[in-house]
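What follows is one chain in structure tokens, specifically the form predicted on its own.
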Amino acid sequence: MYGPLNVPRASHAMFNRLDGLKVCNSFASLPENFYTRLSPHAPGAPHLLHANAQVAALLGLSEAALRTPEFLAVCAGQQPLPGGQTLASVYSGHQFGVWAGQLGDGRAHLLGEVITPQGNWEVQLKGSGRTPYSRMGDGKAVLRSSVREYLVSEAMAGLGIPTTRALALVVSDDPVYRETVETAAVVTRVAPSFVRFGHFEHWARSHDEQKALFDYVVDRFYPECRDPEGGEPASDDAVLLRFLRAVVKRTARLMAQWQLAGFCHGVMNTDNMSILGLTIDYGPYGFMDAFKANHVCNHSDTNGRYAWNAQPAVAHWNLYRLASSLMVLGADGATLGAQIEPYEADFLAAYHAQAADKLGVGAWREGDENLLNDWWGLLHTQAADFTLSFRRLARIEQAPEAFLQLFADQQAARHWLTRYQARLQQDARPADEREQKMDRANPLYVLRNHLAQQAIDAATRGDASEIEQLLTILRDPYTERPGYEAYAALPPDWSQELSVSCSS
């Protein structure tokens, strides 16, 4: 099944075949110890469950291309991307706060890089077989987690949160052994780059390799870091510090977006942190239903290291690990650390600006922090629904009861509302204008666990219609759609039994 036909027209040529694309693999230009060249291991009797026409258009592929045998063969790992060079990259990292040593693409294969006038997109398969970096893993991905990644990639894009994207979902009846026996799947995902903090950590003791990686990333993604200073070329030290500062800003902004979407990543290891500030490596993620400040979405995270309220601090810690790995290039720890010190201010600036939009207030003012903190406290003590509480707050004048019914203690909610409405009066903004602004900042639809599970159940039967339904609303989660009321409702009781873990 394919994405909707009303795909925005691409601003570049569209090709009906993959061999019409202009393809390279710039990562393969790095020294050979950065990766291993190898072919994927395609699952048996693969078939295409869904292809994303909107992402295909970004690459320059028409919908006709998605129906070709060649497209299935490439996305299943049966044949290479024409013009590409298939490889798996090596990296290292800290996992749950502990140095894990060498890691790498244990079940992923980078096929190549599609060159477009709007930028380049790397194409990667996930679940495509063992690599030298699999560390006892089977190199496979299960249908359950693959559907979840396929959907959330597009859900995050719809929310305006930087993310990898999903191009195709291929399924097979091959058995995969996790807690139970499941079936195999391969996700084709795309991003400008899949380079992580962990790539830099891997070369923390190797100057030449670290310099090669650093120059590659800066030249391709942070060229402004080389801008001249006072008419003179920027020094190596200046470029290094500018680069780290830019990564800090992107990471801080991403964390603010996660927090205010109620999104929990689940496994914020350094090898899962994008050097471009993207959300990558979706495993046991979750959007909160009932709000809990210390909500843990990952069943494997028994100590709650990656709880919702810990995510900004974890990202800060991860940035220090990145900075430590850059010391091999000649900068001292104190100088590098100074580039990370503004992280909290960067985070709060983005957080407050977005929170003001979500609350429907004007520019952030003194005292708004207390109002917001007490809002979180109210949601936490009442276990109120994260998404609907914000959405219904926009209509507090005309539908107060719909808002209040989300709270067990309505008196506590009314007490906070009194303060909130006093704050609104300071802006003197018309109610309809405020409501429209809040509706643009507060989604009505998010990828709740039970909605993802319904899509998984249907996909298990070979039915992609629920995936298509979800993509329809998640691509524009702010616009209410008649007939989709069930997708905006409170989760059913059975959803409380759903859990996700690192085995996903």
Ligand code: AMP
Contents of the next structure:
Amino acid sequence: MYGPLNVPRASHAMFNRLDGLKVCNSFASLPENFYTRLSPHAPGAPHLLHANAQVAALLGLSEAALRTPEFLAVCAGQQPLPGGQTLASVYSGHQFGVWAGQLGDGRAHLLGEVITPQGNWEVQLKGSGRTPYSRMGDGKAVLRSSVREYLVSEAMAGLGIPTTRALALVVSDDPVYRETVETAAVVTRVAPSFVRFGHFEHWARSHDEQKALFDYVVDRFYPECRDPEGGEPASDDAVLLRFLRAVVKRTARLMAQWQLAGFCHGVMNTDNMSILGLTIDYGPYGFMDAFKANHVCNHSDTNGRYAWNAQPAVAHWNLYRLASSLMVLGADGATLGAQIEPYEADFLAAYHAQAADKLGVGAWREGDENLLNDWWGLLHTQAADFTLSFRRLARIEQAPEAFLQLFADQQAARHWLTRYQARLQQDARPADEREQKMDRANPLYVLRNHLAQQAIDAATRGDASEIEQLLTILRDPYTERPGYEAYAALPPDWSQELSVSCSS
Ligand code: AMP
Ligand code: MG
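Now show me the form predicted together with the named molecule, since the one above was the form predicted on its own.
Now the complete complex, all chains and molecules, led by this one.
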């Protein structure tokens, strides 16, 4: 059932039972008003549709552990994680640019955190029932969006993009009412922390709580911000500014990675921004097929606020919301703002370095910006496939036709290629070396909407084999695999009719 690829070598003990794990819940040590202790609401007659042996190994769980009744009971929300403390945390945020007040956790339960020699992993259920923060929601998640979250978590990890991970997918026949009646599912997610910008925004007017949250996050995830300066302990102000600067850097890097994977998040509200720079809260996300610079993957985003080409600027705006919430700690707006100023330069540095790898140019040079912008222009006007255009660029000498056939106007593509090939001449690097490096920068397989849909359709019939197939290629999307040609093909026409929205 579980693919052999990429299983992290177990450098620590592997347990065959959940109760072998060392578990705590440090979030529960925060003041009481940060969360509500409660039990999840397990869906009726749950069963385990899929478990992820790779993520289990990170926690120290063997494949045998995944087959125990306790594993299902915990991932369904029927039993607590042994040693954990179950809670729903409270956070607020800006939705589509507007302050929305308290938002969550409306359907997530933090079970605790697994202590491993490589660090701690929080374990959280999503779709596990109502909480005091559910507002009008039912606390549930549907199978469709749960399969999508399960798959994309691993796809992002396979691409090397920071993300929350997915441990298990539990399904039930319980009805869930959305535009139509759908079935319920629960995803077990794993991450070092699920703290969002929105957690800080929630405490924007409460000094003591904000300080507690700040200390918690810095101590655990940004301890270097406390390093002494010139033999003197870092002042509180200095720690605060360094922390914000570090979050800016991580966020900028994440945005560069999203852009160059053709990934659109879909709902970049501040509550969906991880304080660790992880991709979090997958809903109506999408990897682009045909490139469109202003592509909007979320059907509900009628103004295109979260279009592909808007994402870096939206993250920048979100960082200002985070900074505003930190003012309560005593720093002034201008000083905090100065930490965010380098965001654009941070973004461009990461973006150019990765773009250089994808285009196969040795190092980013003056003039490359024009070449890249014209590349985007070419892809946009031709609606060329994002993933295959990059992938086939590496073999432009041996197989020009495979590349050119992606473009309706081949003359325009040839014109760009002439400049591109002239640029390649400037690097004294053997072609085969360049090709190999490009193949490690340009995935052959991505989680296209239609591929996710095929897995959803099969999962609806209780069949997890498509999930398994997809995980096999998505965990290492750079390596071509015989037998998986269909997964590397252009999308079928019906995929254009697929629509994803905020409803999940
Ligand atoms: P999202 O934009 O999907 O991240 O959702 C925004 C907030 O609404 C999150 O804090 C969720 O916890 C909450 N939420 C979304 N769907 C539901 C639901 N069906 N029931 C309760 N809360 C929900
Ligand atoms: Mg969310």
